[in-house]
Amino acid sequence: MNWLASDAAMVRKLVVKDWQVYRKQLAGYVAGLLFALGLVGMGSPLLSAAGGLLLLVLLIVVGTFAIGSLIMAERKEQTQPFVMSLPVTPMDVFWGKLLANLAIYLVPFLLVTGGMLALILGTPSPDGAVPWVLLIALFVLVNFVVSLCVAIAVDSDGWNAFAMLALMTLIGPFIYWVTWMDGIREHLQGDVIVWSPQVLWLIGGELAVIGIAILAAGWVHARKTSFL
């Protein structure tokens, strides 16, 4: 079982191809995210709430659209025979799809996360909200990575749609859960950033889920000896 790509140069070409296909849509999403960050930064509670919700929705949509366009739509368009004609292995395609989608998603993700942290630390807003923001941002990233890995590993559109919808429904309850969790709730309105054991355990758990999802999808592809 080989986990490595056979041709790094070909993987890079696959990543660049997907990036070029998606860059125009990505520019539109980035403009929307900057607008939403502007709403959050206005300081009005109503506008901040609207901006925060818009950020969350756009982050979910940009990930769903990337997975749908670069993986699920390509299957419907029967591009596999074309891929089989290229000098690539199943692991080359796995790493190409994984890295391309991660690169595309990390642009808006880092923009939103960095923008939110800059707004908190650069304004009179309570700095104690920093761990809370990071936990929610990482959960959204976990949501995307797990959905991506399911889409790469499973050919069924029905199961992919079910996985994405099921994961999306967890975001709201997760936000409510961490907002009222001991070790987080009492520090949200404070001016001191507290990395409580609960925060550190949750961050570790989120990173572990990302790693497990990538390993599981890689294991599925590493077992393949051909594209069929």
Second form
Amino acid sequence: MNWLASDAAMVRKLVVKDWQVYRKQLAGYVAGLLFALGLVGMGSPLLSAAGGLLLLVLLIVVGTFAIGSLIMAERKEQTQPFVMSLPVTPMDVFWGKLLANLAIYLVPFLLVTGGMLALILGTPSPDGAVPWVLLIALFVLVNFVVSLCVAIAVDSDGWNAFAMLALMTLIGPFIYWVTWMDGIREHLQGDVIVWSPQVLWLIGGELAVIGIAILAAGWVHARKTSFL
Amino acid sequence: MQSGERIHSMDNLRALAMLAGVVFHAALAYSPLMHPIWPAADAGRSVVVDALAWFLHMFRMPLFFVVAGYFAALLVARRGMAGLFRNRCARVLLPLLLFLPLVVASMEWLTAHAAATVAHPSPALAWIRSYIDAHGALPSMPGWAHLWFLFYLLLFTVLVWVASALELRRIGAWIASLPPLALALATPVLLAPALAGTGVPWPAPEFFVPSLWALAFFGAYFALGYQAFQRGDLLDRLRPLSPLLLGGAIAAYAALFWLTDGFANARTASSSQHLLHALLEACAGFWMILWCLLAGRRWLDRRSAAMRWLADASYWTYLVHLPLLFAIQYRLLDLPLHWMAKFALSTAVTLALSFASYQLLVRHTPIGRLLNGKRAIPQSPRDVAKAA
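Given the form predicted alone above, what does the protein look like in the form predicted together with its partner chain?
Whole complex next, starting from this chain.
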């Protein structure tokens, strides 16, 4: 079983191809993110709350649409047979899809997460919320990576849609759960950033899920001797 | 004109817009409107300062964004989108990251020192003194200070890519192709809702999260500059309106100043009054900017060693002027001079120190190359536009 790509230059071309295909949608999302940040920057509580919610929604939607248009739609539109005609191995395609989607998603993700952390650290709002924001942002990233890996590994549209919806519905309960968790709740309104054991375990868990999802999807692809 | 040669009118307009910022910030110390909130506010103040300084405010920064949009289009035509991003990272992002901490730290140190030592503090300085006495430190005021325009320039660079990817060029081209009078009358109506989303006169969007009104307002001016490059005939078509634009701008500003009683009543205006004030602001600013662009073409579009030097020095001057100005104006607070003398003195000394430091410490050093780049190989922008 070979986990490595056979041709790094070809993987790069596949990443650039996906970037070009998704360029318009990404531009739309970047505009949407700036609009949402602009709402937050207007300063009124109502507009700030609307902007914050819009940021979260866009962050979820940008990932869902990337997976939908770069992986699932390609299967329907018969782009895969074209890719099969190229001198690439299944692992080249795996790394190409993984890196392209991660690159596309990490642009808005880092923009939003960095902006939220800067907002907390740079304003008089309590700095104790930093671990809470980081946990939620990482959870959204976990959702994206797991959805992506399922889409790469599983051909069924039904299972992919189920995985995405199931993961999305977990976001609300997760936010509620970490907000009331001991080791997080008592520090939320404080001025000190506390990396309690609960926070560190959760961050470790989230990173582990990301790693496991990538390894599992890679394992499925590495076992393939052909695309079919 | 040789390929790569500077576009003198735009270069000079940019320099004047930036240097006008020094005059504007110096005037704020003698503005009755800013007296309660400006740390360097002097006891001597005059409504004349408000009348003149806020008129300058209506078009100074928007004009800068028009010029920035023009040069962004020029960069895209010459070097492509990647070239624009590389240039903005080197000329805007890097200076912002380098100078913001220095500017903020020096202004905080100066303000803390003034709060402790000035015998006749401004209301804001007196409040800061009591705050430091109570909390042991200055109040936290996160933001971009007067370098906010660099942050917005970066955002507009991203939006250039967004507009290009979404193929929005046709919308700008359609607006730019409107008959001159329709363009001059319709644009302020489109700008007014953005200005209605903030105070009158519009404040500097210094908070480090972008404000929607500022994105829309300054973004529209940036787009105007972008279109001015792409449609070389835009300003030519507006030329017959030049006297009307100047007269209209002054009349709109005078009406605004009169209706708001020198901006004193602006905060208590009803919603409809606020919208009217925003419309008058938009008219005064937009018409004045168009007039400046036309005047720049007529009187500033020529090679001049002095203006070239000023254009090069203006970026550095704008970056460092506010700490220098505060240092001087804090010292002037306790001197028994007429406000006009203090205004003239603080402006002249700030400019002199900025220019001297530029010539001695910046122009021929890596900082000069960072801010202004290497000397370009001459190339005609019109040729580039044709090639594009």
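Whichever C-alpha set is largest while still superposing within 1.5 Å between the two forms counts as the rigid core. Every value quoted in this text rests on a predicted model; they were computed, and no experiment measured them. Numbering follows the first chain given and starts at 1.
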If the two forms are fitted on the core, does residue 37 show a Cα displacement reaching 2 angstroms between these two forms? yes
